[in-house]
Amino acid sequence: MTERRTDAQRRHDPTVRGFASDNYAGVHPEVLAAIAQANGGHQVAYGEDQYTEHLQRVIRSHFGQTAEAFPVFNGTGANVVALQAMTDRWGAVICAESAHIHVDECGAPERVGGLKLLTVPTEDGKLTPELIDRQAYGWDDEHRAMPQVVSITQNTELGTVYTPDEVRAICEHAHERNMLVHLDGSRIANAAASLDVPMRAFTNAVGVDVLSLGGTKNGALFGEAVVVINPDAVRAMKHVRKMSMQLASKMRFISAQFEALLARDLWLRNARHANTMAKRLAAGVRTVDGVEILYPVQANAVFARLPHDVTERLQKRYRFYFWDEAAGDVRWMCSFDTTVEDVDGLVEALREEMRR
């Protein structure tokens, strides 16, 4: 038994820190406690358990009385299930060119969901009604996939945040054209914390039809959820979830995590902390000569441009990714467990490498 513990400790050095992704962080202790509490005894499988039933009440407290949550395994699964249920076989989805569903899901919406993505280039990752209209046409043209859904990301892949008024304008514009609106909310908590508003302010209150609700990046072990806000926007959600291999047999362990995050303010505490650390990081980076911050730091991401050789040396000290290697752009992500020491250490390491 002692040897096994030693082996496990050798596999994982808990002192190693990084800024590659908020997925690198562990699980919040309160979420782990909720999973342990949900363990033991038998509960009905496939979502008929008491934890998933109670989760519905928690979800409605955030997203309105018509909202219903469908827990799934991961974010790509949530997006694919949601978009499949919102479209016909000939349907298309309008999204930003930088959208996660377009660049980071290995073609899953197209290959698994059978969808056509109609992309629009943006300066800051955010769609507008005018940008949507670049692809919102041809509904009666049988030679073109029919635009049926507008998908936006909150916050965006570039770390920018839609205001409630901006989301409202998109929803009204889409609905006037008989399109639905899907919001990819893998980091929705960070957006709400940044805006200092409840999540409902830019979802059900302004017309979003379906939401992919993130948990993993906010301190969960695994699991996301599709939240249907407008029941008329989807068809056969339960069947689509099963067909897409996203129906968890022991669903109580996903639902218990969301309850731990959402029933009180843990989701907000985690997001506020991550955002605060990103702002501290950005402030420190701005003091380093020769480093450029690329986008407004509105949530828990910092995008910067620095010399290629500096990045390669710095990556040996802290893990993070190139965003655009040819341009020298990098991304630093902060999480619920990022510390002041982590941030200040990265800034000082960056300063040292820039001096070399």
Ligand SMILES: Cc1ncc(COP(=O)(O)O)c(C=O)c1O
Second form
Amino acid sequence: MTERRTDAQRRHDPTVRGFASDNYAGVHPEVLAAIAQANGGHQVAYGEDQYTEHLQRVIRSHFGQTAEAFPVFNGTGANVVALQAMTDRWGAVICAESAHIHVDECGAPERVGGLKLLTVPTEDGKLTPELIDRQAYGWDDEHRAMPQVVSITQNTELGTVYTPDEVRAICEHAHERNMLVHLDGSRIANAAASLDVPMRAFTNAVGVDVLSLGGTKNGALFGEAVVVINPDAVRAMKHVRKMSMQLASKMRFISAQFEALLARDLWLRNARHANTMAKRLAAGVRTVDGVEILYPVQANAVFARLPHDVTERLQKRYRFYFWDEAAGDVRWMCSFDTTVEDVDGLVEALREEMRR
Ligand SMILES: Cc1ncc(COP(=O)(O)O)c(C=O)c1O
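Complement to the form predicted alone: the form predicted together with the ligand:
Next comes the full complex, and the chain you just saw is listed first.
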């Protein structure tokens, strides 16, 4: 009776899932349990709590002995805090034209961080040393913002994944030119699952200096962290975080979530599942005549080109977004709670709409 009343009071149907974003998913039950477990009693505010202290040990087990985590509220905040702490006032950040920091953060790196972004067009969302060189010049030229950081995204906004060797080549190239490397790891777990390597294999082991570590898309309620791998790469991290409005007073609840994800293998289970669902979706979509898959499906995203009328009808059945409306490109995202039935349902709906 109590159960039925609770269900009736819900504002949504918890059995309905779409493919719009991995942020549409809820919270993994193990994370929710960790939040509940961290509740009760008093803990020192602003990060001096037992959970944040323990998180540092967990972070070091993943990203090496020099690593330190600075939990923040969201991914945009992690990127803006990290990049500010890595640059001078006259500094610039080289990134892909498709980078989240460039296209999806409402100009926060520029307006809040005061940063100049130097963008490079890419085929598949990935920078290379050659592409970086299109913007890496003019350090002595006072007319130009000084390139001080290369920012890459793993996995990329287009669902592609850098190999550890590719990241190593970028880090060597950047460091030889006195630049630092920032990695936007909003979906770092999906990249590690896809490569079947630990996260360190393409971060601290190959020279990444600072990481924006994702939690939300991996099953957290909210919360990301700046992980400083190379302490010499940043200045005044704690001050920059506070000044950027990213210092959580009740930090224990962000740290407890990261501990739930990272202390054992929940991060990997969740990411593997989402990636497997995306692979299944891509395989299904390939059986539908007339639909083109746009990029290698290496993580939890599938991009495809569809006729407009098909997209519009399909969107009435499943939530997903246009990626590039003019071109007819759409993006389907899978998450830790996407089911086989969800995927097969979307494929069959797509088949029906393509036949109409
Ligand atoms: C690559 C990437 N970086 C960062 C973010 C963080 O965004 P938010 O500020 O919404 O947490 C996202 C979210 O979509 C993302 O896809």
